[in-house]
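The data below hold one chain only, encoded as structure tokens and taken in the form predicted on its own.
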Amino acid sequence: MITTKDLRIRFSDGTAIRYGDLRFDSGRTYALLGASGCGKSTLLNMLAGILTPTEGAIEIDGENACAWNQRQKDAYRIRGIGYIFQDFKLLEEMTVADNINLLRLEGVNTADMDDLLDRLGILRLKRRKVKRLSGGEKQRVAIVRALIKKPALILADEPTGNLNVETGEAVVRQLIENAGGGTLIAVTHDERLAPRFDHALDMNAIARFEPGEGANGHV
């Protein structure tokens, strides 16, 4: 289970996103919603140990998380986590084999990856070096590499951003029916697929953005 109180991150240029306390329970998936700029990836990015909150706490199976070093907080991305990135951060010189035979070095097993390949409908594209698919087939590679740790957190960062209605309803299905039992937690732009989720959340009700300092000098 991970749960946030009174967290809230303040940014170089003096703003800042004041999150309600949240929970999210293992095993359940949850779609977050809202508009851009509402603090959804940010939110993601905290959970993950990428961003550190300027005040508050985030627990994760009762530890705070806030307090652990750099060197704990990698140990449990690698470990825990599995995250699609919106920029996918895939190695475009290499093919989709390679990027995900690339987790190896951490020590996971990518015996399933023909399988999930396979069920996202891109095994035809395991030999094909990254720079040559389109941008819904490079979505598809990021979220095989997520999917392959098993991981007990999945985070998907628009996950169906660079696909048609019909794929990305297929692509959250398949994520969610391939959770293995972790919780997933998905930033998504497109209410219609919130029902898919065990639980939606509006951003823009729980996040509320703090300005720098104006013309006025107040913050």
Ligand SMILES: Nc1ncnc2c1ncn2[C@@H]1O[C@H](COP(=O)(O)OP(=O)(O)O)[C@@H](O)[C@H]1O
The other form holds:
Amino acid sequence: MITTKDLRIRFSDGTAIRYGDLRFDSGRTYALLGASGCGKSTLLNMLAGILTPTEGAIEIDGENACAWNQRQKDAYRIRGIGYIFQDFKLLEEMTVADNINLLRLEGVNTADMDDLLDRLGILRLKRRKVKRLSGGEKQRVAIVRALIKKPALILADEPTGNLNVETGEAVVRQLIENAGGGTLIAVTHDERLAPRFDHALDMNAIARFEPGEGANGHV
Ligand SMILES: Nc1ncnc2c1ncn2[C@@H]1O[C@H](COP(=O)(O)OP(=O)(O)O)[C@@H](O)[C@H]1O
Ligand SMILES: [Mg+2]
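The form predicted in complex with this ligand is what I need now, so please give it after the form predicted on its own.
Everything in the complex follows now, all chains and molecules, and the chain you saw is the first one.
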């Protein structure tokens, strides 16, 4: 289980976002909904340890992850988190298989690659360079790369953002079906996809913007 307590982040320009207390139960699936700019990616990046909260705590299975040192955070991110980025972060000049096998450098066992590629319907693309794939195919490669670690936590930032409605539906269904017992937190601005998840959180209402310091003498 992941919980946040009084979670807040302030950026260098003074903008602050308060998230308060949130709870993500193990093995459940969550959709984060809300308008562009409402704070969805910022939350994912704090849960991944990429951004550090200014205040409050993130507890992972009862441990305060904010108190971990960089080595512990890196270990958790590499072992425990599958992060599917909106822009995929794949190496275009390399094949699908080589992109996934790069994870071996981090000690990840990629023996299940063929099985996962098959389940996502892209096994025939294994030897193809990423630059020759469609957006939906790249999205599926990014999903395989995230799931192959069998992560406890899967973070997906707008996995359907670049896809048409039909492909987006299929990708979300495959992501949920192959989450393998991991907790899934997926950002989507397509409310039609919300019923596919166990829970849908409206980030417009949850993430509160606060004025910069000096606006009323305190924060
Ligand atoms: N490094 C930063 N410095 C200042 N403001 C930021 C920074 N990162 C994000 N923001 C602001 O925080 C808000 C939330 O951003 P983000 O989490 O990316 O939104 P979303 O993913 O919901 O579109 C936006 O208003 C954005 O401009
Ligand atoms: Mg975003």
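Residue numbers count along the first chain shown, from 1. Quick caveat, the model's predicted, so the values are computed rather than measured. Definition used throughout: the rigid core is the maximal C-alpha set that superposes within 1.5 Å between two forms.
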When you overlay the rigid core, is the Cα of Gly80 off by 2 Å or more between the two forms? no
With both forms fitted on the core, give yes or no for whether the Cα of Asn101 moves by 2 angstroms or more between the two forms. no
